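Take a look at this single chain in structure tokens; it is the form predicted alone.
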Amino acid sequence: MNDIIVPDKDPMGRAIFDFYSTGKAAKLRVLSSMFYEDEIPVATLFRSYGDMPLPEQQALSLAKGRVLDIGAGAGCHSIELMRRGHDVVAIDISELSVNVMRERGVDARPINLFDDTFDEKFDTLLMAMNGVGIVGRVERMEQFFRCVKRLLTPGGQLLLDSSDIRYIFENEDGSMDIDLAAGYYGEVDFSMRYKNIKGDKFDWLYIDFDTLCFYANENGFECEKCVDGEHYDYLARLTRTADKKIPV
């Protein structure tokens, strides 16, 4: 899910556009080979600060300087950061979502994080709502950290939240039904449907904190947990090891 998505292949973008335009949206369905069908309440993509979970609120409080909001969706985090006086750029691979954010006053651009031609500098990279999921698979973490290095200013920070989904595989006796031969358990496939629009299948990554720290350290970053959420989720702050002595 890393190419720019055109409207006729963009269930979430269309749902965001409908809700922004009319104040209501149909069911945004989420399908996976690993889980039962689920639904994203579209109104939550427009939530205000008071309705955000603790990891997101903490991330917004920790943001500093010029901020890049990655996978910004409807722009709720960008709008709150702008309200706080930050210079914010929002990127998303959905053309429809970008258009909605622009209508809401956000400097939004249809940009793929993994596009090497995008090389502006930011003091904070924000990946909220499990934004690190766009990495897709742990084997892409090295590529991901190259992108982070390209975009961060000296002394800059990456703020991201994710979830440890091992609880899904836990038995009543505490043992785990995780097939280690099948790869990392946090790698999930999804697709979405909205009205008559069916999106392509994409890989999504839920990464536990210890695994995140491992890949961060391997790629020259320090990783600290800022807060735990209410359901196996957490907020992490990552900084370049080489920037350790630079005031932040």
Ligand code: SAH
Second form
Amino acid sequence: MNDIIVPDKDPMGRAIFDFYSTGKAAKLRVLSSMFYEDEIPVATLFRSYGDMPLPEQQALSLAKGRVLDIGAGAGCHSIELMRRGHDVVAIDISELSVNVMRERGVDARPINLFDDTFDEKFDTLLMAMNGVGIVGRVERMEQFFRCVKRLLTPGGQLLLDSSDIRYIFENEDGSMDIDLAAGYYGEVDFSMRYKNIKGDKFDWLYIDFDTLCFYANENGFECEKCVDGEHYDYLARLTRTADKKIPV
Ligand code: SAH
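Could you present the same protein in the form predicted together with the ligand, rather than the form predicted alone shown above?
Now the complete complex, all chains and molecules, led by this one.
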């Protein structure tokens, strides 16, 4: 669970590596038992500030102090934050992506967010591009918030974006095409393919703002929405509830 992905199991990392070293990449295919096959345009993983959606741009503006970019990919947010003068550490489970980020000048480390031996402190934790997806399932929220507590300085903040994917299952009359008793509708299984590299299946979580707030509150966090995106996406800012209490 707290593993690192090695290169021969890492389609996205290989795509990032190819794009960085040659300026182009083959198709990065995304498969799921729930959706039709899709692809991630690899160039978008190298997007600049101007090409980022509003919730990501807003996250970069709200970042303060020392920042941990979690699941940093090719490092596009880390690089913009460094340009703005922040002290930034990037972590990712992809060795290939970490190597590319290092080449790009980022202090990148091959670390899994759920590895509790990593206990440096940060004023801002950033999870971008449906960054909270790496939590996988809502039942992991408690474990996730334990990690967040371990990594945040007092008064620190977690900035994350996600989407409410209810629209995918909703009919015009508002009824839903899914079995609501089967679990939370934002839990999706994915796997990726790039050239001849097949990645393992993984769980990916899309979470609507109200459900996020519910789990945040349960685990001692306040949750506020900073901005809505253009397609059911949003940016949220989470802070420790304890930070707000006035000592008596
Ligand atoms: N934030 C980047 C990349 C998003 S893709 C961007 O916005 O462009 C998600 C990234 O999270 C991938 O690079 C993947 O390797 C990484 N990742 C997935 N699970 C992780 C985990 N448990 N800990 C750290 N990184 C993880």
